[in-house]
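Taking the form predicted alone, here's one chain by itself in structure tokens.
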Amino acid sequence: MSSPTRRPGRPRDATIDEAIVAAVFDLIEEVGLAPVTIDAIAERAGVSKATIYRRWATKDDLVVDAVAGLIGRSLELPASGDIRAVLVAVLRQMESFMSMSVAGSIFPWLVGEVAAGTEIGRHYAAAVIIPRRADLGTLIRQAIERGELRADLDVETALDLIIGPVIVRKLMGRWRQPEEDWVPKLVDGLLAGWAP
């Protein structure tokens, strides 16, 4: 009787990862971006460096993978609905998102890093932007053939003009009076010009 295959190594602890992503965003919290050191992560963790570096081989792709699974457990878009329904229910989670989560407060460097074509740049937006514009953009694409916006709509840059003005508040909020729930005017304003 031959003995069961076995697999190189041990199996991947997810309550270590968890660690790792919480030691992130509690030093990000606490210092910001910049002074954060993977001595640090490791340390808050209560792992090894090498633990760390087994999964992640530089400090920004671990910071671009915690705000990936985190943006991907906060941003859920909805399956159905009136197009309007379902852009101010996506507008409004990312409108959290940026404002109330420590992920949100790292948000302008990855634009930044995603502007000057950077490797982690790159990397965010293939692990973030990327996919969620594809999302979004299907909905879009449903909403034409359900009648609901006009045939000829340009879809890529229906895409730039919902999420443009929530980037645009992000990185100058700090100029900005608040405005309470600016969501369903922009939606309204954007529908009045692809109604069908």
Given for the second form:
2 protein chains.
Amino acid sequence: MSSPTRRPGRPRDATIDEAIVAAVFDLIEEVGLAPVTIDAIAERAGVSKATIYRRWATKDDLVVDAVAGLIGRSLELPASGDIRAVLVAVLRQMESFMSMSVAGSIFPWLVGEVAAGTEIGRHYAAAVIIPRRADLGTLIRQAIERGELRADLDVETALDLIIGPVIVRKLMGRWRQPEEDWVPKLVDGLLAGWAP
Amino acid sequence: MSSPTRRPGRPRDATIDEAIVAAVFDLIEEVGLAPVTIDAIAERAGVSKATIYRRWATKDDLVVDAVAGLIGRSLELPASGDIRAVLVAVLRQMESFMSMSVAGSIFPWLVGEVAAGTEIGRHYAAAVIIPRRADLGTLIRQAIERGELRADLDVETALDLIIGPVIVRKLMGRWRQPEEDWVPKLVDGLLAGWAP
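Here we have the form predicted alone; I need the corresponding form predicted in complex with another copy of the chain.
And the full complex, kicking off with our chain again.
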């Protein structure tokens, strides 16, 4: 193993990044997204503003990267399993993110940016939506190849049907009255039409 | 028939309302939503600012009412027909609204307001989303009663599945590459799982 003293900056950088991201989420939970400033983030994380600006050009960039990191961790796609298990896991992970208190502030902002096709919206789509959608598309195609889903299933339409209800429910604020077991009900409804 | 002179104010009011709403859409098409001002709307419609403020407290209120009127006209639910015809018609009407150039400016703003649960977002939900969703739910329940859809279909989940893909496609900007016939494909895919 190489000496831990070879590149001493790396471990410290990661710790600083983590402290900054943790400060972002703490502050968003406390006051919402709009009032959070780089000043407040720097103070909460115990770093200088220059340290933050060396890593991110704007607060928006920082928040998008923080969300991308959070979703990257919390929405891991299962590597195996039949397609029912995969879809239930993916939707439960999306539900779990959507139910987090930070999502309450971040989702309306991000959904507006994505819809408007702003730079932030495109950054978020490129960092989170497009790769996750591609991964899920691959899992659907593999299920078609295994004969679990019908061969003529349109994968893009299937992706819209899996993701759409989560977005609609979040938009309409219906997460506030959580319904037990809506995820397996939704998945079973979809799979009934997707059987070979 | 009553004399047309009995309530002379009414027809003029409607004409003024129409001129104001037409001016709103003209200006949004020309410059986008954000830069449009009550001043510019008044000038374009040929009315005074006071005339507008007598009807609407803010520009946002005016825009929401204008959109509600537009969607109320353009997204009429078919009164009869089998459920396939109803769903194809509803989705084609939504697609048609989403493809209008004004929707390009209005949709990102409204979706953010609805997601954030602001006063404007709740106004739009109450004026447009909730009644339209209720109407479509009634049509689905009638199709269940006629035996066209399976008796244990969850109507709220079905509504999310019908509406979700349109929202996702618009959010992701995929309206720019219109795919022919995605609507009947989507409806046939849904109905395959919803048959009795």
